[in-house]
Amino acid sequence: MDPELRAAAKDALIRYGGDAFPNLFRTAKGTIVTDDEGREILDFTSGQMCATLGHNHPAITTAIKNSCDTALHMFSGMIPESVVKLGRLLADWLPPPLQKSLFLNTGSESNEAALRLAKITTGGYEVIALGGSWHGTTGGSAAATFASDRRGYGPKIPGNHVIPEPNAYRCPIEHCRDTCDMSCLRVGLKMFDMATDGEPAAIIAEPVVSAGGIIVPPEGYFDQLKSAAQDRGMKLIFDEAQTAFGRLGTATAAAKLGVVPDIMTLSKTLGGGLPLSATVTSAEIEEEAHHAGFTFYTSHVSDPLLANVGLAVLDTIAREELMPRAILMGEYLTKGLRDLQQRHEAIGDIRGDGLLIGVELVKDRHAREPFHDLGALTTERCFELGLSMNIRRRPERGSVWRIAPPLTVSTEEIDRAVTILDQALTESLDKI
């Protein structure tokens, strides 16, 4: 450990909110990181959610290596051959009709390119997004943001509305329990159907709300938002930033809900670690965009050395067949977790999907009031043991882990992250 470097990360770096560990972090190996004092720390946030084959997985590193020998970086006007052979690659892993592609760094930025694709092709600006959901932290998708953060920052840009979100566990309309019946969608629809100023221009979704505490909407909720968008002469968007590629144990939660939005976002899960993202669409709406004068420039749009990793994802992925193992991971990790459930009242509800899954504390099985300082609590005790873990905050405090560990994990890492939470739960538990 150096002490005068820790001390310089105060003195140096702007503090960004969520967890911040007191310890810097030099090495980050699969499933293992190792932090400055050597110790070893499961990571089961995959990094922020975007390592999924491990980090630093040998074909990313060799990608990395083989784009020094070529190109980094180009002019905006230049599109490089890794960047065409990625955007027909993915026209294949996508569902039909979404084919064109652009190639962006971050997950905010696809969005962001999403809300001007469909606010160009139908005049329009009004957005709707669901309770909880997570699109950015810059201005068009924070303004779609409502899991948190939203304060401090003045207006957003006009023409938001939050429906919403289809959590059966807590119900946000206090109308459902264990099983929602979509009243929260026709609710939602309604108020913004009063509240719209008549000029809709889109419906963004994660398939999985994640960061409002990993929501699972129920079966047909999806086809009903999509038909409330033809309605209304809106664009759907699917936010697949943590659901594509390989976690829910498909290619795409699209191809899984059998529902094709008119615009894909993808972003962390398509790097690897890297930060590659895109916005997908249909040959149509691409083309009626195009003629209206669309413009999305950045410093690194279309950039080889991305394109050359997210080829390297996508090969990875097939080639070690992570998608069918992320489903029998997550069986198995569910399962530990379910165990745990029944030694531990303060498991009120385990949920998910593939390797996607969220555990909810709560102080009563019953009355379900969210056990926020258990979270804290076990989540800080975990990291001492060796685990780290990601607690959702909604909208201050959390109480519901988001675990989603790499597709390449094992068994026996599943095995000791589920011994250091029995024991993390235990030992916090007595504290309060």
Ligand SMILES: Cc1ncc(COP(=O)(O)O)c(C=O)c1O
Contents of the next structure:
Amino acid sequence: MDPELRAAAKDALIRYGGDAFPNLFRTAKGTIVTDDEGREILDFTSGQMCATLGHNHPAITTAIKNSCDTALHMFSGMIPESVVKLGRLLADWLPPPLQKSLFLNTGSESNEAALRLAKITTGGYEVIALGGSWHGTTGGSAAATFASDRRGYGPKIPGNHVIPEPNAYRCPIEHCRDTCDMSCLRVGLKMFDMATDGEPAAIIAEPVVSAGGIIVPPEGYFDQLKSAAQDRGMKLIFDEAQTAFGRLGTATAAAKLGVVPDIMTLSKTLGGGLPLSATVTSAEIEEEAHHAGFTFYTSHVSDPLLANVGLAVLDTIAREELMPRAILMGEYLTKGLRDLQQRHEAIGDIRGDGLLIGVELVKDRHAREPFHDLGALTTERCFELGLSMNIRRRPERGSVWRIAPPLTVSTEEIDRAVTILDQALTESLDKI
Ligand SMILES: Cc1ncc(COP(=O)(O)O)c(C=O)c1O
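Go ahead and give the structure of the form predicted in complex with the named molecule, now that the form predicted on its own is out.
Let us now look at the entire complex, which starts with that chain.
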């Protein structure tokens, strides 16, 4: 450990929000990250929910090395062969008619592009997003984001509307308990219809509202959202940053739901840890957008390095059969957590899909008062004991661990994580 370097982190870096660990970090391999004291920590967030193949998977490092011998970056007007190959492969992975891709870098960017596509093809500008949603930190994406801090940056892009999220455990309209009857959606749409300027463009939604507390909408929700979009002449955008490419055990949430959006955005899991994102739509919408003058010309659009990585990620998910594995490991982890719930009254709810799991902490199971202190203390203790987990804490939404290990996680690693969690919960509860 280099104390001077740790001190320099305070002097040299801008703090960008979230809870940062006091330690610095050196390596990441598979499910393990190593800190500056040489401690090995189980990474149950897959980095920032990106490293679904585990960190530094050989297929990814080989793709990077090969790109060093061919091309890393090119003039944005030169389309690399690898980009076309990835576009063609994505069309095979996604439900029709989603077949035309634009390759960018971050999730925020992919949503900017999706919103622009929706705006230029509808002629409108109004956007509906769900409470608790997270679509990014850049202008348009941030305006449609309701899970992060919106204060302090002046007016957002006009025309963004929020509808209450379908959280059955903590119903935002205080109507349902445990079973969402979708009143939240009906009320939300009524409010939108009352407030609209008559210029609708898009409804954007995550298939599992992740940062908002791993909210899995009830069956039929997305069919209704699609009808709502169609009725209003809006484009439906699925933000599949976290849900695509195996985390739910399927290629996409759209395939699982049987609902195809007009536009899909893919990021985090497409690059497996490298900044690759995509905005995908139908040939018809792409044609219309192109004729209307659609542009999204960035420095790193269509970069060959990232396309090579994307090809390696998709190939590995198929070859290593990581989609069925995510289901098996998700069931195994959920069982371990349910056993913990038997012993810890503070675990109020366990929910999720595949290997995207939320655990909500409460002071008592009936009143469901959020147990924020326990969330903070236990997360800290887990880290000391060798497990990194992400806690989502908001006064209005409770304290929820977001657990999403790489799809390559082993049962031994899951057992170790559950044991650490058990010890951390017991010790933290004793302290409070
Ligand atoms: C669902 C979802 N969409 C978009 C984003 C933004 O992606 P990025 O941070 O790569 O801009 C995030 C980031 O956490 C996300 O969770």
